[in-house]
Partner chain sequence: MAPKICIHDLEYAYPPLTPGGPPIPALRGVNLHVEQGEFLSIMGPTGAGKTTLCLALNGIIPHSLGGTFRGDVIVGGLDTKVQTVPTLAARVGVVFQDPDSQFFTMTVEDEVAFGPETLGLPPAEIRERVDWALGVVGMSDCRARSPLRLSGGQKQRVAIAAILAMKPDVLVLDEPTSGLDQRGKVEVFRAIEELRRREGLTILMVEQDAEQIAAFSDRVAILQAGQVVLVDTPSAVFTQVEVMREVGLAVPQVSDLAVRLNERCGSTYTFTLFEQAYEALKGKRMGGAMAGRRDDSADERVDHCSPILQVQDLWYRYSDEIVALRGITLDIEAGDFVAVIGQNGSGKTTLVKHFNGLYRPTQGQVLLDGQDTRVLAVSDLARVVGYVFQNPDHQIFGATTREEIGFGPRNLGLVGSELEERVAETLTYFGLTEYADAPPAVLGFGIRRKIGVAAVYAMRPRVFVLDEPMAGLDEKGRLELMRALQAMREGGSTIIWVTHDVKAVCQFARRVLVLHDGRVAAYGDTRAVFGAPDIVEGAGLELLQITRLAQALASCGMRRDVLTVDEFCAAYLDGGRERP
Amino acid sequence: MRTAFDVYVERSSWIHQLDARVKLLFVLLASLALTLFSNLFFMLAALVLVQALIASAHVPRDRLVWVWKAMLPVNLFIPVLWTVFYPEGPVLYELGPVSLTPLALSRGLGVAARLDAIAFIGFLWLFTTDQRSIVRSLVKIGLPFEWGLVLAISLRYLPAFQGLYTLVVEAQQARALDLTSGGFFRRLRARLPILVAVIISALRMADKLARALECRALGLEGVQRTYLHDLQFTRQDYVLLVALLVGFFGLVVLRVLGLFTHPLYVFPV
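Output the structure for the chain only; the required form is predicted alone.
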């Protein structure tokens, strides 16, 4: 079992070679554009496009499965709850107080697909941008270095803590720890040894990280920080930057014209 799970996937694709600031702008504009529309077909097309972009970056399939598993509760509960609590339009089927309407179901599916697309857009940025570039891009746009470093450390160590927890659970189960039998509170008490081991390991990791940052003089005042690898825009970055801005304003025009605003229809009705 691996305890060091990194969100970043090292590849040499064209998306990896883009400037981190361009990818961050893509995340912001694409997420904002998805909030302008409510059409189910538009959301599905955006989701397919993001999946194709991730595939072009040569991200392993298990990473995509990992994200889909994390989004599974959203995909299940939002359409059901939307149909139950926000029925509208012609009724297709009635079961007691619950009315199934195609319009409400399409709205729920559209919201779920929008959240899926936004999640994959964010993970596209994380899958193809290493922590060093994330910090540099945030600093370049004016964020304090310490804030960017906190984000990069979080992205690096939160998955590591998840892997550490799984490793401790498997180790305790190999020592005959029973986590399945008994009531809820008994199963909760059975996880106390796991909690103690994880907390101790997390404190050790935090201490090592603090010593490493201290050795690199983090937070030292009066010193100009230098970088071995700085970010520089290339011609490809400028072309994509212009394409992003033109595409976003084109979508805004479609929204003003009333296209893709209905959950089931492209043109205004």
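Would you mind giving the form predicted in complex with its partner chain, to go alongside the form predicted alone above?
What follows is just the one chain, with no partners and no other molecules.
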């Protein structure tokens, strides 16, 4: 069963094979770079580029559609609200108190496109990096191992909790618990038996888990943990790392020169 918590797409594309740390650096630098600029066409170009990258990783189209659907409110509200509340420059059309200005509209669209691009950059990482590598990369860049383990176990147990919750709801409904009638507070109160049973079961689960971890000798003193699959930089990773840094530096230079900071024009006006 697929759950919403695991979006990884198992493929063997060039992006999948990259070191998770390089991809993480890409996420950080690319997102940072996008915040430096506010040109609509720059953002659209970035959006097209990141979509092309995701496509080159053989991520199926329905995943892209899924992200677009999730971003729909952002794409609707930001341009509309921006246009309504921050009119600037020449007016194209007037409707009562609301004036449509191309400048405000392009600013709104630019902000939405920037958020879209950042979202897709993040999902590029999640689509192409399995949970093991995600956790491992975070531990490698300094997260304590125990925190990494907690993160891994949380990811692992989210679907289990979802299943537990569903079962408990069913079990209490089977005892004639009515969750649908009455006002807000009554319905909230009706959820109490569910909450309590879930918490008790979750505590039991945590208890078992703690014992199982102890049975795998976790916490052995004086031993440095090793890894069967450790992250290893390959030549590709080094090349990309350099390319990323150079690219980012180049963009910073453009920003200093003031390019792509106007919503519609490349050069500052």
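Here, rigid core means the biggest group of C-alpha atoms that superpose within 1.5 Å across both forms. All values reported here derive from a predicted model rather than from experimental measurement. Numbering follows the first chain given and starts at 1.
With the core held fixed between the two forms, Gly148 has its Cα displaced by at least 2 Å. When the rigid core is held fixed, the Cα atom of Glu214 travels 2 angstroms or more between the two forms. Once the rigid core is overlaid between the two forms, Gly89 does not reach a Cα shift of 2 Å, moving by less than that.
Overlaying the rigid core between the two forms leaves the Cα of Val223 displaced by 5.3 angstrom.
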